[in-house]
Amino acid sequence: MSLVLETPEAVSSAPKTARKHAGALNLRNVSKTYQVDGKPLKVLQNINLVVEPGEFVTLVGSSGCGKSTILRLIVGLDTECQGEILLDGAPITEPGLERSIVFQEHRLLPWLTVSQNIALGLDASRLSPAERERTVREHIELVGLSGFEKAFPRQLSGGMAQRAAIARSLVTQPEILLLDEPLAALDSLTRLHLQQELLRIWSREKVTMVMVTHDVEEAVFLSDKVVVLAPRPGRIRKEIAIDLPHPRNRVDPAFGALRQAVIEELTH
């Protein structure tokens, strides 16, 4: 029987490791076609999107509209597409440490501890053992898991496991963090708490974030900009600026109006 540990209180101190600058992302006329049973299936068509350094942008749209495909192209897990994807003006042609991704499932290795799982992100780095240990410790502190360094994934709640996955993605100090429905598998209360934690981490790390979600309220609560995608082939229907200050109030009429604007675009 596994032991589920309670989520610790959020910490107040930020990592001391110097962070790279936030990345600027530019998608120019990006289209993507898969071959299904020998026939072409177009999933993206002429995607044009600019993400400013340090911006939090969320993609929303119906299932199958290409949201996750866009993230895979940005991170370099898939490099076959038409058009250009530029990071700081340079084309993305393969995976790189300047881009990192968090998936819906935490994907922690069950035989490794929290510290060991997070340290995996540094396998390609040139840090000394002491620097590696310090960096892992700082990121464990960042996500509020101090005291759970030696815990195994089976001993963590779902929210804590996802915190560890976020720390593993940030430990390389990426310019851009991509989030593919990172909170979708969590219960509603944990999800609300992790939304606040994502904002805290984003504020501390000054990293550019691009997230995919099906939750419109979550998108409005977190984002600087919500990008609504039309169904297959995926196209940008509209970009909606979320010009509300943080912390945001979900019952504020202005919040409700922006949420309704996103919903109307999705159901148009």
Second form
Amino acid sequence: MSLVLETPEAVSSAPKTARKHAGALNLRNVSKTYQVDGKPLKVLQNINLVVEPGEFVTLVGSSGCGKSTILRLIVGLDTECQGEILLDGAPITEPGLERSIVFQEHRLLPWLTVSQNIALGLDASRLSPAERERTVREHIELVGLSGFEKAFPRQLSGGMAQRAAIARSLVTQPEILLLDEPLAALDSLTRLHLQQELLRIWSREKVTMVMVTHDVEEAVFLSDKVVVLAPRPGRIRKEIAIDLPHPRNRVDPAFGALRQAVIEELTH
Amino acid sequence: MDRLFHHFRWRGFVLPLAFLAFWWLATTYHWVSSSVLVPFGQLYQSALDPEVSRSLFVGLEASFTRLLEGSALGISLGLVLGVGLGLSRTFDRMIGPSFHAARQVAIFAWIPLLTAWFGNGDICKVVFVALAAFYPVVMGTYEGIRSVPIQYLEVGRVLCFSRVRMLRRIILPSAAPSIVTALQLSLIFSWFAAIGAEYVIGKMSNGIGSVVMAAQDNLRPDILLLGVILISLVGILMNKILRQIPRYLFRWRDA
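Switch from the form predicted on its own to the form predicted together with the partner chain and print that structure.
Full assembly next; the chain just shown is listed first.
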């Protein structure tokens, strides 16, 4: 038994620098108002949301409901809002390495290769060059990009570029990973495949994930909890727990019922 | 189709060849005086004359040294100002208007001022070359830094990059193609300026421009012509070499 566990594959595939823990996220009465032509425009209204450590939560809603704004507030790219955003009880005031984000566009730097792009996350870290190289290699394996280390972003397909972006965001060992419609720009086959991959990465990395999507089936397939948002101003209409075991079956009646429940809330 | 394309390419040589034919006829049948147009044979003889070729190559070396000194000065100052203007809005608002006003002054209009300040020796010429190198670098660096996509800057912010790291890892690499294009322009302008300075600012120097001017005074059209041909060849060669650099540096963006 121990022999099986110690095969090289089993040893090398899981990143060794394990994160301290998965983060707990808490949004309390979060509201946000933009000034448009001197008039206030409310984009978020009283958002209250609890994300447990290691939970996979998706935010769904039509465009204009402030989904991406919520993620930008959590990651710290946008800091102006009312209310409180707490990670493990501490308020968020600026970007931090314990939080990470995958954008809809991969945002790989075109002048860096895949492995250089992934190493970018470790640029400011104190790891030795050997440790750094090992961590990058582990994450390239994690997202299934072995063999493409030296490729430039323009040489990658959309799906591969998004895998590299996921590796870059995980290399810093964040407690929480935010995903802003990461699969929206991909073709449907690649999309289905990467949904499986996201689940695999989530279960291996044991990281808290908050993902924005407008694809209801994707939300039900992936998450523990679907948060349905209503637009103008963005507010939470309903939280729907998805208590189906993984792997989930898209044609299962229970799956269909939950998908229907989400769609009803969306089109309410 | 391919052959036709090549046909068109060769048409570019029709005019120069016609000119050479005219030249040959004009000098052979003495249509023009040999002080206006030197016969081929004489040009060839002069090129082989060790004294002539030595003075030309010494001149070339002197001009090139000034080009390097001047452009090094102008490029480094230009990079500093360009990065400063690109990074800081306050600095841009303070310095920008004066810079853009000064940029409107035709470069040769500076010469009387420069000779008044720096005399008509080497220093003045180096400063003039530096000035020619300066403007394109400032503009290219400024534009390059201003057009760094905000998406890339956000990647750096999410990764908690310090200002220096942001500059080194994201802003400068993103601006690099624009900066390198500016450096190419800058070096070409410097070459024009180095030669122009020797034509215009005092002949008491050993540059190739001065050799050409002296040849005119001494009624040596053969040296004059050889000098002009050499100056053009250096310009063409610089252009060719400088064009190859971005192709190598920015392989990542070529399809």
